[in-house]
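Just one chain is shown here, as structure tokens, and it is the form predicted alone.
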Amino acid sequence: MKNIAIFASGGGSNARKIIEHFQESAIGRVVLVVSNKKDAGVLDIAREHNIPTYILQRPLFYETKEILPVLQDHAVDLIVLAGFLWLVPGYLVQAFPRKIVNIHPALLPQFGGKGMYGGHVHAAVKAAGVNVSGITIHFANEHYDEGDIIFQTSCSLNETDTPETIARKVLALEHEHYPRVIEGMLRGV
């Protein structure tokens, strides 16, 4: 049984799908939810499922390694970023090499980098006039959206799509594929 920590900054819809996916699993389970916002909706989801939570404080996250003993205490094997908006510090990447996975709401390398999250991504996709968008699941490193790609899938867009309709299409892909890709990683696939 592999232990998963989810890092999230917002409402937690992907976290919910991952938690539910692994609830009855013999392969993995979510043992910790970490957030950088004390009022993030993801914390309510964790409480609903009796999963311990931890709140990060920015200076401590970047200037100390305080999170490492917390992750060790929960025997974390894989860190899953699910809408976590802070850059992962180098010490954490080194402590969990190729064991930190992120999801991005576009087809990287396009529409990635600092400031490219959520609605900003979908607005940029719309402004570019492209006819596809999608998701990229990748390993996290010390740079925004530059880690090795694990999985990508796409959805068609049309002229009438708005950033909001693009967001809905992409979120459906995230919910469908992220838990399954994480399971594959835990299986060593």
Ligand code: GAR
Given for the second form:
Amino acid sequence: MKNIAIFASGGGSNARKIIEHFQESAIGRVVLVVSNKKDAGVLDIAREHNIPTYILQRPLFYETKEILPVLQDHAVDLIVLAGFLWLVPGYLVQAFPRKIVNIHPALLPQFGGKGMYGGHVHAAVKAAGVNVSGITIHFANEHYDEGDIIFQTSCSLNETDTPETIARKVLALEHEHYPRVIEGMLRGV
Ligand code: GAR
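Structure of the form predicted in complex with ligand GAR, given the form predicted alone:
And the full complex, kicking off with our chain again.
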């Protein structure tokens, strides 16, 4: 059984899908939810499922390695970023080589990088007038939205789409694919 830690900053709809997927799995389970926001919705989801939580504080996260023993205590094998908006520090990437995965709500390498998160991504996609968007699941490193791509899938857009409708289409793809792509990775961890 492999142990997953989810890092998330927001409402946590992906975290919920992942937690619930692995409740039924013999391959892995979510053992820890980490957030940089003490009032993030994802923490309520963790508590609902009796999963321990941990709150990051910026100086400690970047200037010390305080998170490493926490991850060790929970015997974490894989870190899953699900709407986690802070950059992953280099020491964490080195401690978990190719064991940190991120989801991005667009088709990288387009529409990625610093400041490209959530609604900003979908607004940029709309402004570019492209007729597809989608999701990218990739290994995370210490740069925003770089790292080898593991999986991508797309949805078609039309002129009537707004950033809000694009967000809904993309989120549906995330919910459909992220848990099973993680499960596939765990089989190889
Ligand atoms: C997701 O759409 C995820 O792709 C995005 O934040 C959302 C979190 O939603 N992540 C990024 O933009 C990272 N650059 P959720 O809290 O409902 O899972």
